[in-house]
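The chain below stands alone and is given in structure tokens; this is the form predicted alone.
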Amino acid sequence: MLRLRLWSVRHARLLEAIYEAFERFLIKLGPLLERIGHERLEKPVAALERISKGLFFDCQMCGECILSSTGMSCPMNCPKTLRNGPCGGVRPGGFCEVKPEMRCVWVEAWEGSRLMRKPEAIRALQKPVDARLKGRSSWLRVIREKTRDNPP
């Protein structure tokens, strides 16, 4: 799993393009998803999201995914679950203070973000995770927000 997670960071630009295409597709499906009902779709979509994002990013299903601004490195893999950059204890070579055998997810995030079209997105201040969303689909949340803001 770690190898695939690191592969995802090294190929952040490719995965960014795939995700953007996938998001456009889901937005076009927005009216259909609305008719079916987001709550009815929550469990199957969250399961699909857990499998796919778990495989590529070791996703922790926080419900507020920020992979597109963290170089495809999930900050929830940080032992301290920091969402706004590394702690003050990053070891030499970019290794984690808590798990010395693991590279800091924020060092990985910084490297991945430099490959993306909007590398400055990593600098955006992230709000704390809403624990009520844990296990829920961030895909459906994004689609609801984007279709609400830009109706067809």
Second form
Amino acid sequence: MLRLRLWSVRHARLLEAIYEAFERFLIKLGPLLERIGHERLEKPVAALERISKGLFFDCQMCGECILSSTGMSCPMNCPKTLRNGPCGGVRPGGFCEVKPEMRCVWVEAWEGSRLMRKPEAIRALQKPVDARLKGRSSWLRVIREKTRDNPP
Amino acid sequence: MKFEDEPVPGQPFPIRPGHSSGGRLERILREGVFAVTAELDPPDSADAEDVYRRARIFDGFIDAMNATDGAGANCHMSSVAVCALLRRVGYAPVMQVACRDKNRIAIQGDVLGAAAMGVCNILCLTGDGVQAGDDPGAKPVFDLDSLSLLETIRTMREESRLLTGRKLDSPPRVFLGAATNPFTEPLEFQPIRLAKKIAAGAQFIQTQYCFDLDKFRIFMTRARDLGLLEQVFILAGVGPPASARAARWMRSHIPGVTIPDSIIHRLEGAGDQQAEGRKICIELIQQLREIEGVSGVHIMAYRQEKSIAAIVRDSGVLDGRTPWYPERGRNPGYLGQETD
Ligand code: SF4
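Hand over the structure of the form predicted in complex with the partner chain; the form predicted alone is what we had up.
Up next: the whole complex, starting with the chain shown before.
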């Protein structure tokens, strides 16, 4: 869904707000989800996340979502899966080195980030992704990180 | 150019206070000497002498040489091995590490091994995509990116531990570098990306080919406004285009290379295009030197390495000094014979 993905970047500010509200909502829901048990929820929640974020962001389910630091442009769509900015090979007009027909996800990210309320988030240094989390829900992980005293 | 505490060739210098490495390149840059580095073309060979022959053509004209890591996504002798061979005789190699071919386990192991063999400079790169090379079916790794690679090696050096937290008995004492491309989109993000690289551990920068000096000046002004110029040594990338055709080929085939039409037209109008290309390169070096924050030049002259000595000499950037090179024959580690 490339068209929708580009739309999402154009509307990064709106989505940023929705996302923040959604995160607050998730955290409120935390205790309930905790009672049901995260392991039992993992599959259905991950499926829901895959469908919704797949639609809007072409989400690749890395499990460590950083959309709010990348102008709502999913960095895992970069053929080099770069999470800290563009490579040195961006083509004239902002097209991707590896897939010349696609706009570089980091050109999109930069444009998206400038529409956002927290444009400085793109400057944050991102750690290497944990390959074990691929395919798992990042929503549940956020809840765990923000609500449990001792995150796993 | 020798230092008073010049070690036996192959051994590192004593590390000065405030320095990260026992390397010659860091010393030269920190002394404020205008540095010259060049790219060594690694051989498709298992013969050490092929490495030495390629290194020797730079003798007396450059301060350090980069050993590329599968440049352009083509297989050549590995950068770790090229650097180890070069260190045996005392050269100052810059080991390039690309994230394309190895995961974090392999890369950290290489960093330890390289440092153990005397490598003092490491350049952290993302790496060209496999589509750029002659083996596009290879599996791209990209487990780390250039930023997380910088941070990983800095942590190894400063905190004496691996990414996992596991302690190192002895940390790699290396001077850390990164690349920058001031000429590609998103242009306004590039200075910020440089700031990120410095925050992640970059101490020196080697840039993509600088042919468009107007764009480069804008980039440097932005970097200065962000307060970056005091935090990093910037070596501007240059190279002699062999002909107008070669320049056209480079800009359409080598990822990230930008060459303005004005340069191509100038080459086309020249009788001897190769000589004109060298002249362009010399002029660029001289102009780059005048730009605030440029601490040296990095010369990439693929398949024209032999022209580098004359370019450096004619540009005058060495100010009469002769960069150190191994005294051949007297070095026990040096096994090769004198050729060409
Ligand atoms: S051009 Fe952009 S999208 Fe393509 S590989 Fe480089 S950073 Fe990734």
